[in-house]
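Given as structure tokens, the chain that follows is alone and in the form predicted on its own.
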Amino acid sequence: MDKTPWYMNAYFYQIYPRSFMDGNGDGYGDFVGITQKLDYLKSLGIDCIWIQPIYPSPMFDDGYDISDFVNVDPRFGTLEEYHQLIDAVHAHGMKIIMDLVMNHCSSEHPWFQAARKDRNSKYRDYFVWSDTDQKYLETRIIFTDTQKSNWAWDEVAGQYYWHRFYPQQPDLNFDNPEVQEAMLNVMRHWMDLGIDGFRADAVPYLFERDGMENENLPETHEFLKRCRKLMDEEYPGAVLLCEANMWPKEVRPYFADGDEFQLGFHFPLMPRIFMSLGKQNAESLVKILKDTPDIPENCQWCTFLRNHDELTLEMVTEEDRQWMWNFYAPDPEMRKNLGIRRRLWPLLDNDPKKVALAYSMMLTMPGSPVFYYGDEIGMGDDIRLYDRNGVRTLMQWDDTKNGGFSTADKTCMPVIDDPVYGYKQVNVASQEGDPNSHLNMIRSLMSTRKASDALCRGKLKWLVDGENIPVLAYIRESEYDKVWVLQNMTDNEQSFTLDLQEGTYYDLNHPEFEIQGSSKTEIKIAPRSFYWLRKKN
């Protein structure tokens, strides 16, 4: 019997539930919307939901400035309706996961608006205070186009009180034994409901010190280890993701010995991947890689191409930087904070071959996969909107009024109208019985790389090295399995040789190619291509 946990080979999906499916005619994402879908996902091949944040919030930042840590958004239905969701993903055979947000709350949270009000309430005590702004100066700023301090000034409190974020989401002080005791409750709550784990957002900020960076203190993973311990003995079988947008390097002690996270994003590896696309050259890929320390057997990292937020390039160098923002970016208006809000397929040029690429790489690396809603279909961004918004318009189900996306008159953002990108031309039905199209595409290299042991959760072995590399190219092997990957980076065709054995070699996305191996077998990979090849039995 295997004995591999779930989510070492698991295919995540990450659904932005305000613009995902209207199930009661509102204009607004809610949990029926979602429910009705689920066949849909389950068709895509997807295990585990991601459903990003669902709690009451003034949603000054889309849910992550949260006023009610243990119930829902009405706007999203009712608790008994996420519930019957929970139920619902599991009776398909899938796994929820949702955000859980530690870090902070809303400053209208009734915590904030207690402690403010009443220096001798014990809600003081929950948030981080101060009669002077120039605490704590050697952190950084996140949000750099528009904070200046991660201190903001209350008038009613008479004092200053910390935010690594935005002013609306003030800090929660960690350093209290009843803020520690009370986010363990807000798990147990939600765990209790029937969730299979969360999403810890921007977990590396949760304890300040004096003259410190205040990232990764050792007594944040002091506390993440209790919240690991908690979900084991409680909860057993459930898991924990980590959003800590760091280097691989100080990602690694989130995973401790196999007892904090089990999962965590590789956030350095995503703008390498789209790096390597443009510079036709995938030679900070494979350093980024060789620079990523090994993990617990019980860990994984979670690769992805686009998510929720913009294309984060706060780990690139400043050159490399500056690179991106202008191939990929060079409308001032595409960018936001140290990165670029554009979706998948207007950074790829709407081009197939250069999207299935890119999928080639996030699926044949080491990690369990995340995919953003609407990408599987080629959906496009509207920087036009306000702030991240124009990554997270309305999911496009078909060409009638919304997209498919509701039924009413108004909705909580517009869908996408336009020639390339808009509803009528790129939705789900229409790319539902098309062999070629987008989704039909991508369906397919996640069956082929769910079939292949190897791809699963073989070793990675390079076969590439250096200052040029057009071709990228590695083994992964596993016990009962092997796949040569080859993944040609370049506008050209190109060449590349293979030590192999004497047989018969195929490709796992197309098995009527077929090539004879021997010491030196030459292949010729087309512009843009990629084969995943397997020696025949």
Given for the second form:
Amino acid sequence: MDKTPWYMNAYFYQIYPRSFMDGNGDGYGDFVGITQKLDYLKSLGIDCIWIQPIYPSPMFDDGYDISDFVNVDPRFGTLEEYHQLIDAVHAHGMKIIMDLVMNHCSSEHPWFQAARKDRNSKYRDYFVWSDTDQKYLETRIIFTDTQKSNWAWDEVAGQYYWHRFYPQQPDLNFDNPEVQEAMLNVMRHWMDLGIDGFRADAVPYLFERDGMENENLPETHEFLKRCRKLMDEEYPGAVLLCEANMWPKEVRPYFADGDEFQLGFHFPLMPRIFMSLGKQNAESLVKILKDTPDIPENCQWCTFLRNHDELTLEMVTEEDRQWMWNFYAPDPEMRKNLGIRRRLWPLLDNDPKKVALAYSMMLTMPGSPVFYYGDEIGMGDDIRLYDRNGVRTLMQWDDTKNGGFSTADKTCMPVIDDPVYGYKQVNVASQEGDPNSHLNMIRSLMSTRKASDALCRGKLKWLVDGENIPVLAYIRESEYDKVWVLQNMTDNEQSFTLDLQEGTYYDLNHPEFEIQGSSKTEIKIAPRSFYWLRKKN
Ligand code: BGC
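Same protein, different state: after the form predicted on its own, show the form predicted in complex with ligand BGC.
The next block holds the full complex; its first chain is the one shown before.
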């Protein structure tokens, strides 16, 4: 029997619950709506849903500002309906993980309200207070567009409190053992409801120490190992996915000896996929993967093209950041913090060839891919909307009112209805039956990868190096399977020479394409095209 854990080679699908599907007609996405769409997710080949925050929240940061860690926001439905969703996901043979936001809570959380009102309350020490805002000055600011300091003055408390994100999200004080216990109990609460694990939000920032940058501190790793121990002991098989927007060598310790996180996002890879496509040269991508340390055998990277946040440029050089902004975000409105608030298809000129190439890169590299809702049908963005809401618009199911998202007259977000990306042109229903649709193109690439042992779990061997890499080429090889991947990053035809054994080779995506192998097989690759080649038996 195959003993590989399921998450080593899984497709994750990220659901932003507010915008996915409204099941009760009130204009707000909910659990009942998501439950109705599980057949669709199954048909895409999804293994695990990642549902973004569903906790009660003032929604200042779209649910990442939690005012009750052990409940659901009534706008999404009841706890019972969430339970039914979890059961239905399992009945579909899929899994579900949810966001665990440990670093901070909402300033409306009763803990913070009690803390600010009374210095003697036990909750005072649940947060990080100071009489001066001149402490921890080495710590960078994350929301650079709106924040000048990580300290905010609280009139009622008569002190400053620490926050790495918005002031509406006070950081919890992990030096307080009660806070640690409370978080472990939050994990138990949701695991008991039947979920399969967590995407742990913003974990590098849990502790603060004088004179430090206050990211990735040893104390943080120590606590995270406790979280993992709890999961292993009380909920064997559950997974923890790490959100640490850091360089690979800084993320590496989050896998520890295989006893901290099983999964971690590969943040620096993502902008380099776009940089390679934009510069028509994959040098930066090859370099970052070559610089990525090995991880323990039971651990895996999560790869992704886009998510609910800005396309972060924190993990690129200053020069590359300027290049990316100039190329992909010429309008300053498209920029947000150190990133770009646009979706996949508009970034890539709505060009199916470029998008397919981006998917080819993600799907042929090691890692478990995470798909962002709506990208599979080519949804656009709305940069007029506040903050990152422009990439969180309503899922476009069909060409009826509100794109089939809701029967309500007023919805929580506007639906996109422009002539290019609008719901009348871009929606699931119209693409389902069309073999050439974006949806079926992506679905087909996804199923081809899943059918290849080498692409799922093979080792990667580079066929390219150096400064100019117009064709991104590598071999993926496992015990039973071997695939040669050739991807033309450029707008021109390229030729690439492979050293192959004699025999016939075919393209996994277009098996009618065949080529004869020799020690100098020259292959011509059309602009922005790719081959996933395998030898015929
Ligand atoms: C989430 C963001 C959120 C932040 C604060 C992140 O990393 O992805 O959407 O604003 O954490 O919770």
